[in-house]
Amino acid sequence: MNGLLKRRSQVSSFIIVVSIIILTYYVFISVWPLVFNIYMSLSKTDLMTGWKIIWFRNYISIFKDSIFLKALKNNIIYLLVMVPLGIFTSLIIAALLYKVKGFTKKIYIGMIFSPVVTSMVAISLIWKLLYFPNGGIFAQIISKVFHITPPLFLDDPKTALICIIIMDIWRDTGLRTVILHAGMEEIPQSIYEASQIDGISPVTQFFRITIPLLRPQITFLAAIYSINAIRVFSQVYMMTGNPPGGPAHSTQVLVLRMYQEAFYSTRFGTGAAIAMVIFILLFGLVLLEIKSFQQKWEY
């Protein structure tokens, strides 16, 4: 009996120690950086000449900054274009893969999925070469096949952002396709067989049966990639000019603006204020994601 009580005491002590370690880790990794960033966003500092509390002046200044507003607008455009277009193209590819059988399907999935596991930096540099207005492959195809003057792609403020969005859609097509394809395989074949008896065409089946039954997967992808659209940074930084975000701030985004304010201009208070705006946007998207997954799906 004493031995059993001793073992229980040891287990309880171990649980307490592990809980304290986890709680300490959480405080120093999550809570303290957030609190410190809030304090910094209410201050004026370059981390060299001291701190001065200026309260909400940093927030007022960033919402009066035309470049910040441009970055916010670009993130919204990024979200509204990349998310629905990416999901729709992946739906089409997943539907085509669904018709393929055997080992050939595995080869296609491997080919489509390979960009997902490739470094974003490497992909961005390769696509930057493809977008070269003179010697790039896209420019040569447009000029030789369609016999028209190719656009300037990344060098044109009108097309730079959409060029990056296209690259980003291509890069993650494999992941979206695999998730949607897995959802399609879970749909009972009896539903399609019953619709065929009623004379419903394959196209109608896709829009009236497949897409509605893929609502959980589509909701998940929309939530995840909406968050990614707010956090976009690497592709813009690698594919645009020096300083990044050009030309004429046409590809400026929130994370890049925060980086430039904090580390280029050493206005860490302003950078922290932008970081808090990003945090609020992401927190709102996470709440929407949680609410969407609490919904009960009935078929």
Second form
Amino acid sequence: MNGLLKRRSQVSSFIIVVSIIILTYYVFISVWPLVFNIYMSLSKTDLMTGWKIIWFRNYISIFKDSIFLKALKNNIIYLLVMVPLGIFTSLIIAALLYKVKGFTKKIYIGMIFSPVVTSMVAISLIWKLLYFPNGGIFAQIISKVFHITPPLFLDDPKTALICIIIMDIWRDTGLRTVILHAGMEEIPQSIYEASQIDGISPVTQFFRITIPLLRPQITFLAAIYSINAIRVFSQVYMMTGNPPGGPAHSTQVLVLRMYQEAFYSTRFGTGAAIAMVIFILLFGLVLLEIKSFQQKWEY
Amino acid sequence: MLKRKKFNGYKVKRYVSVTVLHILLIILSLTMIFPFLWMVIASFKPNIDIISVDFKLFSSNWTLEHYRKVLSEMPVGRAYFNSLLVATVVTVSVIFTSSAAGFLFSKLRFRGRDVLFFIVLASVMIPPQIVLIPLYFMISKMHLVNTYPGLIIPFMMSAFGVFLMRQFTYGIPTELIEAARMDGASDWRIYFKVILPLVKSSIAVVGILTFLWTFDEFLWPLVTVNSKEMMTLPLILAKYAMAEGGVVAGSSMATTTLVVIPVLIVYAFFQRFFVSGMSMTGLKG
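Form predicted on its own done; form predicted together with the partner chain now:
The next block holds the full complex; its first chain is the one shown before.
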């Protein structure tokens, strides 16, 4: 028995091989690139002709760049609108679904969830046409049903960003709803019955019992959608045409700005500096995500 | 008599509220699938009827023109092949690396394990967008720009896959592994014969999610692909985003239909896996 235990504490070839694969891959694909990105963000380079260390000048220049500041502001608006509105609408839908049982529920979930599995790039393209000014279907519905002049949607700097956010909220409604709905099903029925005896109305129940008990799910969703709001790219690129981020930089976002600085203007140092800003913004959010992810698994 | 009337009133009220509930949910469900229905209808209509001030959902002149045009002008078949190839290789790689790492981190003890796990955790903190520029620099130094390896390498392992499989593998009773060890099985044998069969359903979840994300990946191919032959499906779609909306409306919707419908059909058959998998992790690419 003793000999057996001793043999176990030896490192097997499986441990060595898998460890080496993991170590090499992650050092190569994320740790080293991050270090390299920091170095790039302190240099001036077009990747071809030369490198010059210019220390913090890239950072100073991006914070003087009005387009970058606009992008930063837009990402924050995106987060502040999408996260609460998305969670709130999904809470209501989840509460509706909670009342339905069996096969019909499966059908509803199936339909509500379908945009989640569909490519964001494809969905953006569809919505771009739905939003088409004047001749598009949304504009037509607004003018025919409500008899008012429809907005120009994506063509108007005032409405463009909010149009993209609405599309984004629509797209992930199913995912948030299913997560919240699963949380609702875990709440013991006895709590509701007890409060019913006390004469508490269903609306009060929803705000006083359901929402507080769903806190782990809501935190989790707030974390992942904040991350998504900071990382948003494809939607903006696909929906705002040529050049992306328009009209008048009203839909400019950080990842797009980074992409443009690096690959349009070949200012890779500036792009790397923007990447560092995104990294810092994401850092706390990812920590929150991992924490709530683990909590979710402790059930 | 009075009592009975009251009972009926309650029943009617309940019936009304159930009906209202279903009406709300039906409206909602239709809102969710409407853009897809509109996409399919639009792909068979002449451009002039898609964007039109004279609004009608259906057209009197159905046409296959857009599909003919798309299939002859755009390398859709090739893009399908590229997307499927990249997504398949990435998925197979992620499945094996995640489940092996999951076993490693949850059931095996060795020196340095925590440091190694910290590195994996750290790379969750470093999403691909952040290292886009240095990664592009590395891939171009290795002359892998515009190649399949260039599209595949950055996604071959998934930190979240490792995370997830570690959680799943925890659930396997350690006695099973100990028993296999008593019989003289090596860790490799235990991984293939004990662990893999037991985490099959979790692997299905990780596999489906990885496949979808890779299939939809946009920014990385946008940066690294520069020829028509290497384009993936999202890049084909991006071509339309850059053109004047009204002019390419029909062909862009035909292409989108070709991209979206197969995924939705697979989803219809395996809804359970998609819904439970995605809601379990709450993640998207």
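Model, not experiment: these values are computed from the prediction. Numbering follows the first chain given and starts at 1. By rigid core we mean the largest C-alpha set that fits within 1.5 Å across both forms.
With the core held fixed, L287 shows a CA shift of 2 Å or greater between these two forms.
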